[in-house]
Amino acid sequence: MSEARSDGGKWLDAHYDPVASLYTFSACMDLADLHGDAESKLVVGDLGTGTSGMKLKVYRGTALVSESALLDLPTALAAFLMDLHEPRIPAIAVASGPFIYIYKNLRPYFKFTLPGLQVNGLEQDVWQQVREGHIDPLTLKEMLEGLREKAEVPLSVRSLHFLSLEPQQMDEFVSLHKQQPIRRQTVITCMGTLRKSTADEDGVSCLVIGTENNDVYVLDPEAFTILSKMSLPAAPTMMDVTGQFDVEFRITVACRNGNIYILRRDSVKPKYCIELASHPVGLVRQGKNVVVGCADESLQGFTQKGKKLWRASLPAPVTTMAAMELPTRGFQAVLVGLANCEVHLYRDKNLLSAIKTPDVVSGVCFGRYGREDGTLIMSMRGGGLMVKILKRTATFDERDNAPGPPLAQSVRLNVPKKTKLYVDQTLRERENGVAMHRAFQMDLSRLRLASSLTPVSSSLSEPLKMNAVVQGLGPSFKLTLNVQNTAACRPVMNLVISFLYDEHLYRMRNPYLRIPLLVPGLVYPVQTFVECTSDRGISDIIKVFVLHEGRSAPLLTAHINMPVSEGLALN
């Protein structure tokens, strides 16, 4: 083995086979001890040519030791312990179409089928008429096209296939399928494993599957019955599962609508939602955070409640992502395969290592392979297989090489402990919260009242401010209006003041006053006298208007609440 030169000498080249004819991706790769000999094997779901040659392959070291044919394209693969029997040998679950094929000792053991979906009743009636010979294929096509546009329940795969046929192919299709019952079946899009009751590595695990019908199922590991069903707003494409089913768990799901949803125990709908600017192409949970690779060539970190923590730009589009964990060192990071034939290792937003590859990486898997804990296995887009081993002396420098805020900015501050005064003040606020809120609202109301007593002009060209002062006990009052031009350097001229009042209660000496030129910043007092002519001991409002000469629209309006005339009340 020779040392790799493009990654700082941290990795050793263990194996590279450019013609392994292995076409897969990260969701169909896993490492497991299949024979109980403490030696992990590589289990791969090979896509073959896409239409044929699909196989379940097992690698030991550099050799292919087993392969089994698959009936359809695999969408996900997982190794899990389904019981407590000795020896503790994991089973292999391969998701393909609407089925999950379970293998024990590399032999077929069980096939789980997703529950069927509701069938459109009108569609069943139409096919029943075809079965009885009442309608021909052309009429059937017209009726199915009408149902597809208006029906709330989607059509079955058979009807959709029939609508895509040419007219000369319809008769043969109808005669072949008209006697068979109609079924609607969804397919599996992603799969993960969830510990049942304990967090131990050799604990029994449940299968978690996401379907094209926007549902997430948790399956019992022994009976393969549905333990829990949860719904999503869109079809899931990737998932990451953590926790225990009997205690608490979180299922982080990336959906086809570009959002990431987080499901929790005892909730049939998502608890949190992460909205992304571009579609996710990779999803890995690192500790309590979620790392997402996006289609806009970026890597983003979020909390488990959806708060964005950081963003790192990538030199090329993301092709695949996987978690890298070394429990012996307490090390966690994220492996990111890029379209420029590189694999980057990130811890948060810090780039720790970059590995050059001879081809674009389509699948990444890290873990114990053979008897080596730190093994990196990569499948290439051209069908190659590469294995690298992390040197035991390798150390990663966590310098912040990414642009943006420095690493020291994310260091937590040394906040002092809570003092007794702080605790007492907190308790006082909890006990007297209602009274404190009422006092605050009262002070706020007084502040608003005080500010409303000083009318301010809304005109930007002639900003004015005015307040009124009423002096006297009655029946005569002295009314003083303090008018101020609040403009910066522009005087205001040709202004008048007019009063509107009840002539049965008051009489004014000068109901119409002219205002001199208003210099900015100075306060001009304008005085007049008001006489109360009523002896009933009541008061009213006097309205004050500041206008331009020759204009009817006022620049400023004020309402003066006149006091009760005490002189008349005494008489």
The other form holds:
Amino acid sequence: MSEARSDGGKWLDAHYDPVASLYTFSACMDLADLHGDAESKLVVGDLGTGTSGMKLKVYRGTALVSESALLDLPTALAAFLMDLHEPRIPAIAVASGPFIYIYKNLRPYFKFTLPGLQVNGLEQDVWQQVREGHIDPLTLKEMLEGLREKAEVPLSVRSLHFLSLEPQQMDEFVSLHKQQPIRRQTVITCMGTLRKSTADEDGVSCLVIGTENNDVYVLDPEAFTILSKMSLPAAPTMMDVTGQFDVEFRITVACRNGNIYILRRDSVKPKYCIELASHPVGLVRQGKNVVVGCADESLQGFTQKGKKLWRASLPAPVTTMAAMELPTRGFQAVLVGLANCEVHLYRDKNLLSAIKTPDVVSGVCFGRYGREDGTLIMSMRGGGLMVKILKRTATFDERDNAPGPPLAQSVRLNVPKKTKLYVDQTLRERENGVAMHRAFQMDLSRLRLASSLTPVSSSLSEPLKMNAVVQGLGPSFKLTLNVQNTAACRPVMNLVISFLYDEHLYRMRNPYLRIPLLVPGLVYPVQTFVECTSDRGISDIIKVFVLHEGRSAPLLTAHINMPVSEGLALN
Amino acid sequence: MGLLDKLSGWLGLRKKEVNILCLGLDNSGKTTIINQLKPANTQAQEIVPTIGFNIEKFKSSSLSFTVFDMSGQSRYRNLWEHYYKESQAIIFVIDSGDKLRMVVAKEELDTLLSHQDIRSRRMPVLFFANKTDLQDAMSSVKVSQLLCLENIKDKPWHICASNAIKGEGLQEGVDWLQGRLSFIYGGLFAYTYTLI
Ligand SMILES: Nc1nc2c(ncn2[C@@H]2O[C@H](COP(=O)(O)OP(=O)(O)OP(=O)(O)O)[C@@H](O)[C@H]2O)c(=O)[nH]1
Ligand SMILES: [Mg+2]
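Would you generate the structure of this protein in the form predicted together with the partner chain, following the form predicted alone above?
Shown next: the complete complex, the earlier chain at its head.
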């Protein structure tokens, strides 16, 4: 866990400017090769102070290379290829208010305006009467208030503005506006891009926009006509788009009512709905699944049909989310910016790495920047800009950090069927268990006898182990017997060792030895000397017996194969 | 090897072969530099990003060089280490205009210098702080600071500012490298020659 909580030296710190005065969100950041020089730039819609200083900024490497004023607050930004002209340079779409401003080569190119909404007929009549001078502003106010209460079609912005005025401001407002026709407009809340007909990296893309009026539009890439319109039960706030418009696509939309809806081609209404217990604050696609960050400090995974897969708890509220994809390395994960100045990297519910940041991250974006494929760009709440590059050698090990039973436990084993042979064997073992055990014990004793295994006593009260070492070239040999009491705690006493050997061949200084008290576990070397009396170059076995004093049956026996004596006895 | 070849080798008449590895990130200008060093009539007109690696041969009065122009793209960088063993010198090229990726260049350089086939050898390393003609280019002093070159204590190294397109600064670097290599290899042969 501790390693997963630090970035583990996986990222290189390429750039950090704490005073970049860049104020933005993930939705207003994108990476694109704007100049066709194989070098990807960072395009950002800067929100400025929120009332002034809104800008479209372009960064190249560590430097700001272009900046142009925006008329209104940007809500979303996307780089997309709108035509097949060479060189294939993407256009930039900046959504703000009811408009989308399209920039080509960083110059304003086109302005798209959302279609107007139906205006309340009664409201129109009332303003008509004002224009003709039949009613005064105070009556107007009364009538409009009445309309606001019960009308099905909401009032226009102009009427709402009028209703919020103090009586002394009304005259001026009415005379200023009464000549203009009433219009009702909605605004764009989120934007995505959708490939038109091919899945290619450089295919032409449509813009997909969500509006405050609960609609989703797909726009033609070149003509900016509305190709498709879909409706949602609530106002969309975030969206993720995959597929191709002409083939099959899926638009996953998080809405202000706390639900997530999934729209498909050929259906004007949502196909699936995910009802969340807490409001969604981040939405990212990972492979075929949808990962949602919720306001209750959790991260949840769903299938593309809305089935819940998992839930992970986060240490702090989510500030922003983005997908991290490295197709060259087949890597996919989700970046989650947290309010505790960390950016976490999740693959499904597993935390792979955590990056500490000097400030709370407000926007993240991962992709090819400059010439580096694995670049992570973070904008800070205080206006800072930070760039990190994933090391070429970095790997993230898939470790399940979540508590609970390990994954292996739920894997079903592929156990084969019981065969007849197996059943017969089991029956035989059950019936002849005792005989089989005896036969085994006998074979084991035989084996011990036959092989040169270390002799072990089978007596339960005197568990002993012994091995013998013969040293020397002859005619004198030193015989060392290492005796060990293998009991856990009981000492053994009153033991003796005696030898049996051919007296024509060997002479032993001391053929009867007493063994001291044996403390459990310690090895006691018992030594004696053997002299070979024969000069014919032959050798024999010496038998060793460990006995209990006063009992004739030995506890342990060992056969020592004596080496041939290399020297001659003097006498 | 024929008898004559052997004899000329002993006499120091045959030129000593030296392998040089040309490394650095993609787009740093490795191929452009090597192309500039070739005789004018064999220079390529158009330089494309290298796939895998290219081999070029050069001759000087005493040495015969084989230069391995490796691709710097990240997916080919794991090829580099396979050529460390049989190389006697390294040319490391840096794009002085690419501030963002200076950390990546440093990371690759550090990995290179701590590799087991390089670590303990006193092989010369020549750095080209290339593309100094770009208006936002860093000076070679700045580049060597960012790469912490002063920490290289066990290898002779040298950094040159260069503009590979015009060929500026290349000769200085090549002269240094040649001096180093003749000192190591050429000198020995001159000595053998005088003995005979
Ligand atoms: N302005 C400028 N451009 C240069 C210089 N040297 C090389 N270039 C340009 O940089 C680009 C890349 O040069 P290459 O020689 O292909 O780079 P490389 O290091 O071999 O790249 P890989 O083969 O991908 O590893 C080319 O467009 C060159 O024209 C230089 O000194 N100044
Ligand atoms: Mg090259």
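For clarity, every value in this text was computed on a predicted model and none was experimentally measured. Numbering follows the first chain given and starts at 1. By rigid core we mean the largest C-alpha set that fits within 1.5 Å across both forms.
Taking the rigid core as reference, does residue 541 move its C-alpha 2 Å or further between these two forms?
-> Comparing forms between these two forms, the residue 541 CA shifts at least 2 Å.
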